[in-house]
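Just one chain follows, in the form predicted on its own, and it is written as structure tokens.
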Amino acid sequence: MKKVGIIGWRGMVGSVLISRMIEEGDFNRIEASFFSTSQSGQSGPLINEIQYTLKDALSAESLSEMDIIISAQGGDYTKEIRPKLESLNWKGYWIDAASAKRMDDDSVIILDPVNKAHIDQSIDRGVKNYIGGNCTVSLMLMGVGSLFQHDLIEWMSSMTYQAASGGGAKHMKELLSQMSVIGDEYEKIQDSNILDIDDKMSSLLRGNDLDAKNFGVPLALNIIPWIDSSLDNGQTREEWKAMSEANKILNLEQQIPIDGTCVRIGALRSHSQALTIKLKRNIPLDEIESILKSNSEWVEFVDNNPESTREKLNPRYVSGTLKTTVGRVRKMNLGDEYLNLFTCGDQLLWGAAEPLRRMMNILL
């Protein structure tokens, strides 16, 4: 059996990863080791009646004994440890959820339902670094990757609706805390005139009574059209990732322009996106629908009607599942070569943990 080391298994992405590995029986196929940056020697997880003892995640020598390392520990850890493994001439495979090596020339961004052929070619070429993509980019390609693969897209604009889960566990808890305070306040005034209720809630959002240290301002009853750091061209880094990462995942020589605005919304988990696509030619809508439906077994096409849209094209339906829903598919008033659609998928599964798990199995 291959030796697989796992770091960052207690965090949100790591926890989802371990849950999926247990669900799929992956621990029966590997000799697993769990590493910690702060609790080396202590008891780790109990899996399949095996009580693991934590190893030192800061010891490159201990890590170098692994055939495969999966890290969900974060970018700073990657920047510290990966060069140390290289200095030891480690020949194993590095699978990482962090963005630190995502755009490096010696790395491949992994999303095998979309770029399995490129992954296989990279393994044959001796590439050792396989990195999970940005959550919104991965979910976008899970939904509409088949349109790229059929070479139908000239350019695309993506307007995202990103859940609190994209920021991590602390951000999710902060949103829930804000909702709790708002709910308590509403209980006190629910019989008041609606305009008085609105005034009270607006005052609450503008005041200092809601914990907002993570988001900067309250997210409950609000939106924040800014995610990640700023770039010189006015984009945020999250918006920059759409074009740079999508083109790298698809391994395209001729870059396809992608841009848009990334917005944080008060959903707890799962990201949604409204896409405007300029097609390279006028393609009948039924043909487009057929291509989208054949994308992968995890794509669920949603008919463009109010009942289906309300039921399935939202975080409520996809959270905790491997489904990526695609709907609101229609031609736009801009012209027959302009396509509108909407996607939704779980940020913690296809947007984070699942590509790491599947990459391990590809290597196995």
The other form holds:
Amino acid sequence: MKKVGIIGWRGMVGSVLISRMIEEGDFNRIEASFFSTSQSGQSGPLINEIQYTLKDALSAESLSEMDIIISAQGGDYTKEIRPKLESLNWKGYWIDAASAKRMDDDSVIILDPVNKAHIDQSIDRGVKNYIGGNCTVSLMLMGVGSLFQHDLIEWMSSMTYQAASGGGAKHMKELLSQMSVIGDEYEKIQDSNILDIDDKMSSLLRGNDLDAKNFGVPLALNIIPWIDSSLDNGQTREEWKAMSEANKILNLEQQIPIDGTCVRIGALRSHSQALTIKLKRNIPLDEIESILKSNSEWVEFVDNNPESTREKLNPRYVSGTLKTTVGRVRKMNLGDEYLNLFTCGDQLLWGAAEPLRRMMNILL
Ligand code: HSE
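For comparison with the form predicted on its own, provide the form predicted together with L-homoserine (HSE).
Below, the chain from earlier opens the complete complex, with every other chain and molecule after it.
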């Protein structure tokens, strides 16, 4: 059995990864080792009645005994450890949730329902680094990847509605704590006139009573159209990733322009996005629908009506599942070649953990 080392298994993405690996019986196929940067020698997780003892995640020698390493430890760890393994001439495979190596020439961004052929060719070529994509990009491609594969897209604009989980566990808790303070305040004034209630809520949002140290400003009852750092061209780094990562995942020589505004909203763990697509030609909607449905077994097509949309095209429906819903599919007033779409997916599953465990299985 292949030796697989896992690092960062206690964090949010790591925990989702381990729970999916247990669900899918992945631990029966590997000889697993768990690593820690601070608790080497102590007890690790108990899985299938095996009590693991933690190994030292800062020891490149110890890591180099693995055939495959899966890291959800973060980019700083990747930057520190990956070169050390390189210098030991380690020949194993590095699977990583962090973005640090994503755009490097010696890595492939993994999303096998969309780019399995590219992954297979890269393994044959000897590529050793397989990196999970940005959650928003992966979820967009899980929704509409087949339109790219059928070479139907001239350009795309993506307007995102990103959940608190994209920031991390602390951000999720911060949103919930803001909601709790807001709920408590509302309870005191719920019988007041709505404009008085609104006034009170607005003061609460502008004051210092809501904990907002992670997001910078309250997210509850609010939105933040800025995610990640700023670039010189006015984009945020999150917005930059849409085009650069999507084209890399699809391994396209002729780049397809993608751009839009990334917005943090008060959903907890599922991202949504509204897409405007300029098609290369006028394609009938029924053809588009069947191409979208052919994308993968995880796509659920949502009819463009109020009931189905309210029921399925939202974080409430997809959270905790592997479903990617795609709906609001219609031609736009802009012209017959302009397509409107909306898609939702779980940020921690297809957006983070799922491609990693699937990559391990491809390698096995
Ligand atoms: N950058 C994403 C977000 C996290 O902030 O929502 C997933 O890659």
